[in-house]
Structures are given as C-alpha cells and as structure tokens.
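In the form predicted alone, a lone chain appears below as structure tokens.
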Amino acid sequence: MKQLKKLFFCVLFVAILPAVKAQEVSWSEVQPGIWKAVIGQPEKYDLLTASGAQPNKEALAKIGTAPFPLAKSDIEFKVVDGKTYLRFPLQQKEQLYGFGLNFQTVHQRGKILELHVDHYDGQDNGRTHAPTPFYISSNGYGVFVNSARYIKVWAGSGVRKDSPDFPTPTDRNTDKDWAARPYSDAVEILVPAAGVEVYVFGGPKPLDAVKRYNLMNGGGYLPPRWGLGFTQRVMASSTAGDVENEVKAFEEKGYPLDFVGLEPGWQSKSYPGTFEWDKSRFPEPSVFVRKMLDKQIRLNLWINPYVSPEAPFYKEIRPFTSSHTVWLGLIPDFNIPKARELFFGQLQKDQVDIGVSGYKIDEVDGFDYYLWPDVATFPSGISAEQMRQTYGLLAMRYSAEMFKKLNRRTFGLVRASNGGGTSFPYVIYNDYYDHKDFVTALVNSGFTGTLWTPEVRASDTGEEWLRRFQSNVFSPMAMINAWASGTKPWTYPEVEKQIKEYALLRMKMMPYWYTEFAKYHFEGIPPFRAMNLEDGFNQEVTKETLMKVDLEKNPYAEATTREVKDQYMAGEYLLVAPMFTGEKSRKVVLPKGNWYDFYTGKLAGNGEVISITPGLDIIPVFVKDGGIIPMMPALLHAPKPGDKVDLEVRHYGEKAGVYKLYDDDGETFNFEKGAMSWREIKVERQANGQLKGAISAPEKGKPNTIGKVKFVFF
C-alpha cells in the first residue's frame, strides 16, 4: 500500500510539472543586421527553398549592421506534439504590420489570422494571395518565419496567465473601459512541424527591417522599361486580327500602349490548357508576334499551369503530376527538373522563342474547391498544403528562368506568392474589385515584400472609371484589362480628356518610376508603401471613439485602432491620396515638414490633417519639401535601347534638394554586370536665393539615354 501511495505521488508529480521546457536558442547574425535561429528539426522544404531567394550580400552591407532589437531573454520557442510554438514580446505602444497582403486593414495588432495561400474573399484572416509569414513593428524590427506550412498567428491577442505584463482585470458592470480583448504582450506563432528557421531584421526604423527583408531575398524587381508604361488586355477571344485593330486605334487616338495581354482564346484549350498557339485565331503565331514588336508592342500572355490531355506532352508529363487535378488537368510537379523541362520547355519553344514578352499565371491561388485539397499527392514527396503555400512561387521562379537566360527582362502578373518571392518580374492581382480595398492593399504590398496592381476593368459610371484609372496610374503596373468588358481608355466619353492627360502623366513619370524600381532592386525599398515608413509620419497607437453600436448584435464591440489605410508613398517623394466614387473632399494626414501640390507647386501643409476638394480631374498627389521629380516627354511607348529622351526635372519647395537618377540600356540585365549608372540631379540655393539646378556628367563607358535636361522650380 505504502508503495502504491509512493507511485501515485510520483505520477502525480510528474503530472504537474511543465510539459515541455522552452528551448534554449542561439542566434547568429547571417547578414548585417540580420539573425537566424533554428528551432527543433527545420522541415528541408521551406519558403526560401522554393523560390531560391539568394540575399544581395552587397547592399546589405552598404545597409551596415544594427543591433539585435530585442531582449532575447523575453523570445520563446519549444516544439510540442510534432508543432513549433514562437512567442515575441511586445511594447505596450507597439503596434504591427504585415502578415500578409491584407486589403482592408494597415494594423495588425490583435488579429488572429491563418497565412493561407488563398484567394481573397473579402476578410483579412490570413487566407490571402501572398500570406507572407513577415511582419514588422512600429518599434523598427521585423520577424520572419521561413515556413511552407499554414502558418497560425495570434498578433498580439492571447494574454498568458504567467505574462510580465498581466493587465488589471476590471469589471464590466462598472467600468466603462472594460475591453473584451484585453492587452497582450505578445505575438505567438504556432507552425505545424517539428522545427523552423527563424529570422530578426533590425532597423532601427521600420523602413528599414523592410529593406534588409527585401535584400535577403535577392532585391525587388528591376522591371524593363517597357513594363512601366501602359497595358491592355483585350478580350479572351480577340483574334489576331482584332489585337492588331486595337493595337492600331491606341495609336491613332494618341493613347500610350507599350504591352498586350492576350486571355484564354490565344490557347486551343484552356481550363485546362494545352500551352500551344489556336490556329483558327492566330494562324501564324510568329509572324503576329514579330508584327508587334516592330510596333514596339510586347505580348503577355495568360495561362494557368494545368495541363490538358490534348497537350503536346501531356503523356509525357504524366508520371511527374500530382494525384489529383485542377479542371480534370494534370497538376506538375514543379520540384521534380523533368516536369519543369516538359512544361517551361513548351512555353519556351512555341512562345518564348519567337519573342512572346511575359505570362499573367492565374488561380496558382485558391479557392478550395477548385485548387487540390490537401490529401493531394505529389511525385517530389513535398505535401499538398506545402505546394499550395509555394506553387506560385515554383511558377515565377522557373517562368522568370526562360527570360533571364535569354537576357530579356519580363514583367507579368501573378495570383500567389508568398515569403522569398521579393525578386520575382510579377505583380499580384486578384478577381475581386473593390476600388477601396485594392488601395489598401497597395498600402500593404511594401509590407510583403510583392507589388500589386488595383487594375481597371469596367464600371458604372464615367466618374468611377476616372477614379479607378487614376490610382491605377500611379501603382506598379499600369493596366485596364478587359477580357471580358472590352472596355477602352475612351469607353467613357465624358471622362475620355482626363484619362488620356493620366495615360500620358504615367509616360511622363517613366524616370521617376524606372529609379524608383532600381532603389527597390539596389536598396530594398518598396516603390509603394505605407505612410507608416515614412519618416515624420504619426505611428502612435490611439482609439477611435467608439461610435453607437447595438450590443444585442455585437455584445463585445470596442474601440478600433486608427490606420490610415488610403494614402500612400510613391516612391520617395510622392504622397498619393486616392479619390473614390461619390467623394467630394477626403482628409489627407501629411508627415512632418513641408508639403506641396504636385500639380501647383503650392504649400499643401506641414505635418498636419487637411481638407482637400480637388474635382474630378484630380488625383491629390503632394511633394516633400525639397522633392526632384524627373520627367520626359509624353512618349506613346516606352523608350527603345539607345533611345535619348530630354528631361524636365521639376524641384518642388524651399530646400535644396538631391536626387540619384538610375540609368541603363532598359531591356537587359547587363545592369547586373556592371552596365548601369547613377546621375546625380541636384538642386541647390545660390548666394542671390535663386534655386538651381545640376545633373552629373555621364559616366565614360556607362549607358546614357539622357538629352537635353531643364529644371522647373515650384
């Protein structure tokens, strides 16, 4: 008996004590400014692995170190019943971004989210089309977690019972700021495997764990100049016939056109496809192609990668497929090298070859019911739910191959990417069309380290047309696309003067841009981006008022944290604020320091909420007090190589300004060798107070496609 009372203390001993001991970790700084941890047995297949992501050890170092951001006593990490839990503490004030391509919220504090490649259906919970395993504080450092698993994220919303920071319970019968999710001190992570990598980015500014995340990743995208101007996708069954009718009508009417996209039709099949030329439609493939380009016209083409029995190499690429289908087409296997050369090798030889540009590759994505479910079985032995997190990313990766092998550059579209896929040639989109939330997703790209395009296809009314069209003008990828509307720039008779004066704004700013995107390639920094990376801009935490709510409907409604979610940066310069339809003035939140009219020259405020109601033909777009916008003439396609184009460098302000002007032959990527250079435009304050203006001489030996240069003074 003595003994039996004996055991059942030392069961009930055991029983009690922690089930699992956090890990003791150590960190290692893998790149200035950046530490890896490992935790408990790392899967092989990673985000990192699929897409091959190299850092540009160069700029990274230009970058410098930092130190570690964190107190590494307060970070946790145990593995549990096969699972990785990640815990990171956070700051009372410290407010979070990322995690993901949202499209309705900047704040990511308190979200419970599950990053799941998906198509967007309308809530930001982590199902989304580039569900980035990244995020970033307002305190200057981001985290990274280098998983192809559906990752789970509590940012910031549970509280732990053992927390350093356990708020004060309150009553709600008597206390009006009781809160139903009360204060957390932590963002915890939860990864179904044994083990993962874990990254820190060090700041010490937000922009900058951005910038060290977009490095290590190889750089963001050095689009062709060509992909900088102006797109048109026509509709799905366009002949040849009808894209050399439509290409001829942008010309004649005077509208820039500098890329085509061709829909399903140009295919013999598609859903799924057979990745071979319709005969009936464009009878001589290359002899279209070549027409287009003697235009000074590319082709893109869409496709999604499901393979049609009627496929040239369907029977080839059979054994390389997985179990189940996608529109009863074969699913390949793009781990294993023979899938990869039977599926690029047919785009390579009958499109690639005769000069086809670049590829829209769509429903890499979601939804459920359409993608393979996760019982799915690959040849490569990867798991459904790990293809599904990286298929688009193994899409971009061996897409982008058949380019860079042939020294042309490309720039396409996208429907999934995910952690690594920084310096892929795609931009995101999706089939949902809210104009407000296409914003606020082009807010949070330069979270995710993707670009996204609030791309136009139709609308109700010529005021809705205008305001889509002017956002999409300022974004990365210029572009109506009309496969099943048909519409035109000049569908909108009523608002046809002032689209065409933004079509030709978007060639103008062709410099501005092309810079704009090598600071992305060399320095990591997004084109487009949050206001809460701008310098001067108010990240505090702070609670909206909380407005009349029926607590029958939602018994624990609180208070939100503001974000502003409608405005952006536009490179380094420009601040761009969105008009949507039916809006006669909006509020714009201006950082600290002086900001100008883009369009006047006239001071806009300083670091201050104002008012602005600037009529239908304007998009509010201000200047940073010392701003250098340069800007060419209004070109209908995209410089050729060689081409020299005059300048007009605009300075806007008080303060003398410096502007590092990018240049190289715009097709290539020589630049990577060497074959590219950087014109330093400056402004500056003479002895008798007049402004002006210098650009450095060209360098002997380096690319100059610059003419005669004039400075404008606002």
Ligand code: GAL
Given for the second form:
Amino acid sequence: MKQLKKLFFCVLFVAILPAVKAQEVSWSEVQPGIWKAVIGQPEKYDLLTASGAQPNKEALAKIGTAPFPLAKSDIEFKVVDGKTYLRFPLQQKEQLYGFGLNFQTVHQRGKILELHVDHYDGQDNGRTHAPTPFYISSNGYGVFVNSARYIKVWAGSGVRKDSPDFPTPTDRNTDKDWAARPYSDAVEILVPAAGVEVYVFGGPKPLDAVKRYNLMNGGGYLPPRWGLGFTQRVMASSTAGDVENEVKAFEEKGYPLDFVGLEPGWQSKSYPGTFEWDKSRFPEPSVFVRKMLDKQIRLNLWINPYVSPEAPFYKEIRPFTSSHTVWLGLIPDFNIPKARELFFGQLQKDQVDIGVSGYKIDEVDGFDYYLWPDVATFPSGISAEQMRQTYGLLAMRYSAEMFKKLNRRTFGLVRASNGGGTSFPYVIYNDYYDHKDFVTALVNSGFTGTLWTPEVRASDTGEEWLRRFQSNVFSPMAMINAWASGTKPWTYPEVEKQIKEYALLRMKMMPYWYTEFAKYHFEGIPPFRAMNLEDGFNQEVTKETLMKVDLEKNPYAEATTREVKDQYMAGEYLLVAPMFTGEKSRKVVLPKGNWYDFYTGKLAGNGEVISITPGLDIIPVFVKDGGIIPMMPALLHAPKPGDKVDLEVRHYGEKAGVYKLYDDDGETFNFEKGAMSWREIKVERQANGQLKGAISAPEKGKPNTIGKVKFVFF
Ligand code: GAL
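Now that the form predicted alone has been shown, please provide the structure of the form predicted in complex with this ligand.
In what comes next, the whole complex appears, and the chain from above leads the way.
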C-alpha cells in the first residue's frame, strides 16, 4: 500500500511538473524580421484566422531581416491550469506603447489591462474599440499575441522573487523615495487558453516594428481618393429630398463634399434593422443613388448587424445566428458561409449593386448591456468571448469583399477592430466626445494598426466647433457626424470663414494624404502616429514633474514624467499640435532638426520645447526641414479617374528633399496589378545657392492624374 502511495505521488509529481515548468520555445523567422513561437496547443480560431490577414511578403522582404531583439532565454512561457502565462523581459528606462486604442495615455509601462472589445468608457483599462494585443518598445521591437480571448496584461507591474533586477526594499518610514510600485522587469500576460501563437517584430527602431506588424497584416488599406475628401452624416430621419437639399447647399456655399452618410433612417426599421430602404423616405433608391453619383457624391450607409424579424432574410438566417439577440435582433454568425451569403447578399443586391459606396458598421463593440453575454452560443462553435473580440473584424472583412468583387474601393466607419485588422477599409469612431482624448486616440491609433477619426458632432461655442474641426481635418476621415444635431459646417457663423478654409485645405492636401495612405499600404507606415515613432524625438526634453504628490488623497501616489499625447505626426513631414477650447497658447515638443511653420515657412525651432500663441484661425502645424508637400487646387470633390489636376509642390526649409508621389486611378484595385506609379519629386540646391524642384516624367502606360507642376519654396 505504502509503495502504491509512493508510486501515486511520483506519477502525480511527474504529471504536474511539465505543466508549471517554463517551456523551451523555438522561434522561427516566418517573415524577415518577424519571429513566431507556438506555445502549448493554440486554439484554431484566433485574430489572424478571423481577419484572414495575409502578409505583404514583397514589402517585408524589402525591409529585410533584423537581429532577434530580445534575449531568448529571458522570455518565458508556461501553460498552467489550462491557461498560458507569457513573460517578456524589460530593461531599465524602456517605455511601452500600444496595447490597443487608448484615449488618455501613451506610455503603457506599469499598466494593468484587460484587453476586451468594448465601447470606450473614459478609462484606459484595456476595454476599447481595438484592444489590439500588440505592444511596441522604445527599445525598438514589438510583440503580438495572436489570441481572440480576453487577455490580461501586467505591463511591468509584477515583481518576482527570483528577478535578476530585484529592487532593494526600503523603509517607508525613513525613505522619501519609497515606491508604491517597485521596479518590475517584465511584461506578463495571461491568455485564458492552453496555448497561443506569439510574434516578435524586430527593429532597430520602434517604427520598424510597427511597419512589420502592419505589413504582416497586409498593410493599410489604400482608400479611394474620394474617401480622403470631406464627409457629412445627415440627420437620422432625413429623406432623399433632404439629402438632395443638403448636397445642394454644400455646392452653393462652396464647401467640399465627397460622401454623405445616411444614418439609421435609410432603413425601413432599425435597432434591429431590416437592411432594406425605407420607401417612404427613399421611394426610388437606385434613382437617388445614381443622381448623387452624377453629382460626385457617394453614399455611406449606417448599419448595425442585428437582424429584425421584418428583414427579408430573417427566417432563412435564423439557424445561423446566436442563441442571444441584440436589441431583439438576431446576431449573424459570420463564421458560417450561409450566414454571410444571406446577410451580405442582401446588402449587395439592395445597396452595393445600385452604387452605394460604403458602410458605417455600428455597435459591434459594446457596451456589455447591449451586446451578447459571454454565455451566448454561436452555431459555428466559436465562443461568445471570441466572437466579441472578433465581430468587428468579421464584419469589416466580409463587407469589404462585396466591393472588392466589383473592383471598387470603399472607405467606411466601424466601432470595433482588433489585431489583424490593419488592411480593412474602415476608420474607428465612437460616441465619446472629449476633444483632447480624441487627439490622444489619434496618437495611439498608429500603434494598433487602426485608423481613428476625431469626428465633429456639435459644440457649445464657435470656438469649440472650430478647434474640433481643425483637428478633424488632420485625421484619416474629415467628417461631421450630424446624425442627432443636424449641424452643418456653417452652423456657427462666427467661425464660418475659418471652417471653410480648413475644409478647403483638406481638399488641397489630397495628393499628400493619398500618398501617405499609399505608404501605409505599401510600406506599413501609419499615416497618423505618435511622436515616439519619430526620429530625433527625445522624451527627455519633456521631463517635468506633472503630478504634485498628494499622499492625503492617494497614499501610493508617485510623481510621473510627462507623456506627449497632444501632438502627432501626420504623414512623413507634418507635426500637428491641436489647440483646445479655452486655450490661447500651448507647448510643442519639436524633435531634432529644423522645423518650420506650415503656413508661413518661418523657422519654429529644433529639438526643443516651444511655446506658441497661434490665435483661433490656426491649428499649429510644423514641417520637417526639407519637407515636400504636394497640394492641388481646392476642388469641391476628389478628382475623377482620368481627370488631371495641377500640383503646387511646397518645399520647406534649407535641406534638399525627395518625395515619392503616388498615383493611380484612385478608385479601383487595378493598382494591385501594376496600374500605378511613384513619381519622384526632387528639390535640390543649385550652384547659385537657389533651390530648384523637378518631377520625374510619367511612366508610359500608367495612370497619370498630374497636370502642371509648380514649385513654391517656403
Ligand atoms: C450610435 C453611433 C452614432 C449614430 C447613432 C445612430 O451608436 O455611434 O454615430 O450613428 O448610433 O443611432
């Protein structure tokens, strides 16, 4: 008996041991500079299978390989109790960015986050529209956890007793520097699954890791030119006649407009939806859509994917939907081909085929009390948790296919994305409305492979209206969302003139925006991104104690250093520093090198913190030395395929410069088959000391939308 008992414990011990011991993991370089490790038994359904993301191998090969950025022996993985524990080392002074679309913070080291798709609710706690399990280190590498689970992250907060950097405990009674959060030397991650795939992205710079991550997911989407113009979303109950009048008003007043968003009222019923036109408001949808297209106005339709009992395909789709409902509507299981065929088939035949250009996919994010609970089931067998983490990805993926089939590019809005979603034609928005936090989201979007619009809805004052509008013009989608307010660009007469100027500036800058989005697609460089990804940006310049430590209020409070979350890079050369209501002046951190005022060309500074007092008319924008900004005339609509537009190429500063200007038909996917070109714009200093600009000749047989080219030296 004793022997048996001994044997039993022996077996038990052996059985337990491998479960808690760190696994030896082998890293394989799956793309140049990208390594993958397979831990335990990864689940079949993950972020990359849901998104269907395919790497852009050619572009990745161009960047080439890099050394593995971490000491492999410092990375630890374990499967414990059916869950995966991951541990990645951190160095002193290393800062972390990413971990999803955050709205209030850029520095993530020290945070504890539960990455969970949700509507943002005012706190950076991991619950957000795109809780991408991807982080970037200031030391120049990235890590992605390919799991569609609610992942918990301790981004440098736990301290292990065997840590090689174990801090020396001090006595709080006597030590003024006693820290409530002792130094932690690791990122630790809990994935509630018995295995997972992990990817590491090499540098050497943080931006290189970001580029590799984006390219592994296919690169950013190249929007149609019209997608980068101006868009107005009309009131929810607008009729075809109302829309026509609104379009006419834009035209008559000389405001640019490329697409109009119809909100829930285009459907015969919404919340849940029928996905059919409301014939009392839109009696002849195809005539209406055609009329709009003839005026160069596209239509974007609001939907949420929850199916009303009155939808024409309700009965047929019912077996392919969740056990639960959202607003009493069926939740299609987009993992099932039949569900997709029925749902997107309806959109295709009723809307896309008659010329509708895109969608706004609402409420695929949260809140918890609207969406399905984690105990809901789906007929594909994918759990409710995994569906929550990927529903936005699935909706984007399969809606984009409708347009791809027709060789038409689209550009729309969505409220949820996740890892793997880089290449989808959607910009994230939400119902939150804090201007400063909207700008911080723009800063963070570049760390998450997403695009974000700080949309403008309504404002208390003309000043606020203008300040919000100015930031919006320097974002992926320039938009007024007037679904409830009915606002128009000219609603605040005291700032009408300035609003119009900025709306027109958006149009003038279209060649620049279009090229910068092409770089997102072909090179993985986010068009809108944090200062931390910029060469010559030195966090140390900003070192200042922000927080007065108040132990009365918080006995664990500590002083922190300032993070730069109110300015960002827009494309290769521009630094945007928005102004907020009530502020007359602000500080701007300029990276090393000369920076010039975008409007006047005046030297602004070099590697320093400047204070500016720009006035209400101006959103401060600075241009890097040698910066080249191609601009076109202020058209009211994006140029049509085949149209030629003249260019004004602006050059800033002293340095010579080169800019690769992207060109194609602006609307189809023919660029994927080579119908595109990069024209080289060069500004050089001549023997007489003067700057001179030139553009390379158009390539034979390639689309060419460029007319006359004029250079302006600032
Ligand atoms: C919200 C959405 C708004 C608007 C509204 C219409 O959920 O965020 O932008 O579309 O629905 O009901």
